[in-house]
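So this first bit is one chain, no partners, the form predicted on its own, shown in structure tokens.
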Amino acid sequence: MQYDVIIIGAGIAGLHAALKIPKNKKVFIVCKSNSWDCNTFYAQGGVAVAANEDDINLHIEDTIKAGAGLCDRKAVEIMCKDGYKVVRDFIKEGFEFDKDENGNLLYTKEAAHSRNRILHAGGDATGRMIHLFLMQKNPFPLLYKSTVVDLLIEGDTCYGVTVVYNGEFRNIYAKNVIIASGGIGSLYEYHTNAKSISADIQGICLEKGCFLRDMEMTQFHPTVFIHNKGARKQLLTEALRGEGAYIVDETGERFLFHYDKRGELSPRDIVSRAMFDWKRKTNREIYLSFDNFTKEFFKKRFPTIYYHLKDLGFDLPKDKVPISPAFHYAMGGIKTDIDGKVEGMRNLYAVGEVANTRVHGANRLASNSLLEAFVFSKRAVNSILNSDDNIKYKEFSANREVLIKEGDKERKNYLRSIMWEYAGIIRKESGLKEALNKIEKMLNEDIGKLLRLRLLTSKKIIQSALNRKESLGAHYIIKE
């Protein structure tokens, strides 16, 4: 059987693409874990979108300013202009963002935005609410707990994917493939990503000769509670600071103003580096304070965070919560055009965090990620529907390479510590070279395919960081 479209991933980018494909098309969605194990589900802050038509140009400029000179202006203009309509179409389709008592949309503010323009739902459950809505609207078959382990590429054409399901390797063929598999979070020791986000597809793309761009541009969220169990750490959304929470050290000093006059509302890269530097200089613990909130406001506006932290023993808003930066988002990814088409390919697309249109540049503006997924997933579908390419069926032998070998788990955890120490918030050339040597050594060992794909993506991140000699945006490298 040959599908019209295979979609890899069941987050906002993949499911919104599915929503825009006519129901008479044959579409198949591949989901690595359970449907909710995706970054969309855990997105707290909201969707950044112009509050009105007059705000579109300011949203464009805010995005470009945050991107530190690496944004593609055309891509940014498309995201902000098209996004204004796409989000309102989403509301017309039945999705409900939070409103005030008079029925007006509620907008909040986050760092580096010139005005309130973040729409949210369920208080701090925006991603979860969007994901549920899209799942309910999805008309196509979705295969759970299925891992894509190969792209069936020959020349400039992708004929489908190899999937492992219930321990069996299966080839699934399609005229078009949309990659919407998310970022690279599991490569880092501390991160906010779903556990399934492990950079497998990026590694496959590298093996297949697809170009990954700006991989050194890794964003670290400054306000994360890292003392919980499990690899995914508890994100404390930037919207908390937009509503009045603030950062202090153990003496109560609001030290961020020593680094930037915007304090807590500085761009994420500045806040994360300031926290890293301040702790190194003073050896003081750093906290997020909520004493500007009443308990009633906190519970209503941020119910998910309130109850999660309460379960961990915090008396809110009285208690301060210890925080640390953690990996959050990859600005780099598979290089695509403004329609999501992978460079050099006829029928392979990438949308969402896995892709790189340079819409985020060197530093993503807060809450632009969901907007990007909305806009470019729709553009990818439009490109597919308007394409004259008639991709013929071509059969491949399934690649049954061993996925996991003995010792891979220990090596995977070692890789995560390497990436955190050497390719994290602050980098040194000597450290990056040491990390590269360690990764090369592991690549030469007897390892499974899944670990090799992680290592290849990590190697690309480090090589990209070494190639960029000057600090820019999220990439901060110390001269030695």
Ligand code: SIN
Second form
Amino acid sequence: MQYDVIIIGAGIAGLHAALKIPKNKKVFIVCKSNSWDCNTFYAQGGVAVAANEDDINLHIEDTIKAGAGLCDRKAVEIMCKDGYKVVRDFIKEGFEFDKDENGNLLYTKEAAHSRNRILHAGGDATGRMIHLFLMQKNPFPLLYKSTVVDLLIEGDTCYGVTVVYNGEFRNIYAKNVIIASGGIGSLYEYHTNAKSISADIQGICLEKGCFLRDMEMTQFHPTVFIHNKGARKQLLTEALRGEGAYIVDETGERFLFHYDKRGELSPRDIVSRAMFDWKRKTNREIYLSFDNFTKEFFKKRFPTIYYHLKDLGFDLPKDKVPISPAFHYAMGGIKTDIDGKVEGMRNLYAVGEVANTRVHGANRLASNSLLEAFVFSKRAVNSILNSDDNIKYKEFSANREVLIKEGDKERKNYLRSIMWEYAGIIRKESGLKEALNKIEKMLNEDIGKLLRLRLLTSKKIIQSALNRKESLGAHYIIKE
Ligand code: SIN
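The form predicted together with this ligand is what I want next, because the block you gave corresponds to the form predicted on its own; please supply it.
Everything in the complex follows now, all chains and molecules, and the chain you saw is the first one.
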């Protein structure tokens, strides 16, 4: 059996690709955990999109400015121009963004945007709403709890994937494979990502010789409540600040203005570093304050956050919430062209956070990620549908390497602390070298394949950080 397309991942990039493939094609979607265990599901802020045609150029310029000189202008132009249409098509398909009482779309503001251009749904549940909508529209089989442990690559062709389902290894073959498996959150001790986002596929790509680019560009979100249980920490969307929440230290000082005159609405790398630095200098706790909000407004506009924090004992908007930066998004990823095609491959695509088109450069503009996933998933599907490349079926024996060995869990947690300490918000060459040694040491131990894949991706992040000697965007390295 040879499918037309296998899609790895059931977040916005994977499911939107599925939506764009004609129903008569043979498509199979694999997802590692439950379908909702993806970053899309937890996306709060919204979808950045030009508010009208005149705003497209400004959206392009804001994106390029945030990207700190590393963006590919062509990719950005495609995202902002095509995105304007793709989002409107999505609305025509039936998706409902939040509107005012007169039926006009409501746009909010987030950091480093020159104007309000963030569409949202369910208040702060944009990703969850989009995910639900795409799941309801999906006509293709979707296999849950199936881990992709290999890409069946020979030369410049990918013939399918090896999946482990219920402990069994199975090869699934296809003419085209779309990787839409998300970023790298679980490599870090503190992160906002779904727990299944653990960089396995990036590791497989490294083993198969595919190029990962800009892996040092890791984005830390400044306003995260990190005291909840579980690996995934509670994001407090930037839209809160867009609507008037502000950051203070325990004495009430709005210290961000010492760092940048835009204060709370400075780009998130600046806010994260300012918080890190202020805490180091003053040893004061840092909080998000909501005293500009009424209770009614908070509940209506940010219901997910309101109820989560209420469950944790906060009385909002009266209480301030302690915050810390946490890993949030990978700008780097598998290098692709502007159709999502993996460099050097005939029929392997990567879209969404796992990919690197350089659309985000060195620092992603807030809420551009859902837009990117919409646009490039569609382009990848168009490229597949327009291709006359005839990929023949080819059988492989499944690689049944042991996935998890004793001690891997402890090593995995150790890796997360290494990444947080040495490859986090502020980096030093000596720290990065130390991290590299520790990772090399673990790679030489008797470990399972899944840990090796994480370690390989981590090693690539560290090596890329060491190679970039000067600070740029989200990569901040201090001289010793
Ligand atoms: C947020 O809601 O603050 C996150 C939005 C994003 O990461 O783009």
